[in-house]
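Shown here is one chain on its own, the form predicted on its own, set out as structure tokens.
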Amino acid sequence: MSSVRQALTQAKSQLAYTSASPDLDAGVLLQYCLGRNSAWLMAHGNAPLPAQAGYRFRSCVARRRAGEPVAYIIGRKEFWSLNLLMSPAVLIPRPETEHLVEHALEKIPPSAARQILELGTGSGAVALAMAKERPRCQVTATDISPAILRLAAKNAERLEARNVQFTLSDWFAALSGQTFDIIVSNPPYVADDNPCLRETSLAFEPVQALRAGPEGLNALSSIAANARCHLRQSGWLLVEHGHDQQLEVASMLKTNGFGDIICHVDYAGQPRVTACRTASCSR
């Protein structure tokens, strides 16, 4: 029977050529299989690995070697210090998307009561992060899939985020007449023929949450064209986009009547989140 340390060492070796973080992945998977935390693993390296946990661990490592993301294997993902339920139906939230939350929160004083809209919520990561940080605000989160909204609602229930309402909607389609102080979105923004879609790391993620037309701008264009009439006077729109889409996004926002356009960079210094503001919509 292998010890905990031996199982970890073997798993790290097996993942070395298929994972960018074999040590981290092996540790997280073993914690999941044992129901223990990292401190326990460090303190009990010589403990024998139970047979059932060992079998489960080897199965998880094999899935990871095949390219399946850890978040889908364990059904969890940390985002903005929130522990979120995951499923292959939703895009795994990236660290870069925390910039979208960060810059949106800058527009809302901590004690303010605002109406917030998130378009395309997926797991609910962005909506729930904002709801927890701004408990006096009311957050509306939309998605086109009932199954995805059920997962997001489970996350809200687990996190006791009672100031979030989930709405089935294709972007703004079900929001006629509703206006908000701030709109945020991390929409699909990958071009249909982008080689990255053939990478193993993305092969397990839902293509509808990634692809957005020949130039990757279809969703962003739709949001830019329709957001203005759903924003209150001087309301803010913030969108995440590809690192090479900054100029196109700024141009479409300006064309649709937005001003105060500014692009924020991500952890790698790449253009990632564009914020803009509008005056009242003339109807």
Ligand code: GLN
Contents of the next structure:
Amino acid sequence: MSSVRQALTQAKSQLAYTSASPDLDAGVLLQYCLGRNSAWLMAHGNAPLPAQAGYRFRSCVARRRAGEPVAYIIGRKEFWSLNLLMSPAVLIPRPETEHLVEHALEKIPPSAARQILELGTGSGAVALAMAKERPRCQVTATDISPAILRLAAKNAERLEARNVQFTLSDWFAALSGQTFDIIVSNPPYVADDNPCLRETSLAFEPVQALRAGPEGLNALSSIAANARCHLRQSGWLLVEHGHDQQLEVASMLKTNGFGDIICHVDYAGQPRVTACRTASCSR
Ligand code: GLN
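Show the same protein again, this time as the form predicted in complex with the ligand rather than the form predicted on its own.
Full assembly next; the chain just shown is listed first.
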């Protein structure tokens, strides 16, 4: 029977060619299989690895070697310090999406009671981060899939976020007549023919959360075209987009009557989140 340390060392070398973070991945997968935290692993390197846990660990490492993201294997992902349940039906929240949350929160004073809308919530990551940071605000989070909304609602329940409500909607379709102070979205924005969709770990993620037409702009343009009449006076719209979509996004927002258009960069210094504002709805 191998020790905890031996199993970890072996897994790290097996993952070296697949993963950009083999040490971290091996550690997280072993913690998951043992039901222990990283401190326990460090302190018990010489402990024998129980057969059952060893079997599970080898099968998790094999899945990771085949390219499956850790978040789907363990069914969890940290986002904005929230521990979220994951399933392969939802996009894994990325660190860069924390910029969307951060810039949206900048628009809301800590004690303000605003109405927030998130379009295409997936696991609920953005809506829940905002709801927890601004407990006096009311957050509406939409998705097109009932199963996905059930997962998001489960996350809300586990995090005791009582100021979020989930609505089944294809973008704004079910929100007729409703207005908000802030609208946020991380919609699909990858071009249909982008080889990343097949050749990277994106292949494990739901295509409807990623692909958005020939230039990846279909969802963004639908949001830009319809957001204005769901925003209250001086309300903000913030969207995440591809690093090379900044100009197209700014132009479609301008065409649809938005002003104060500002693009923010992500951790890698790439254009990633655009914020804009409307004075009033002219319709
Ligand atoms: N940021 C994701 C990626 O390229 C795409 C997410 C999205 O389309 N919303 O990996």
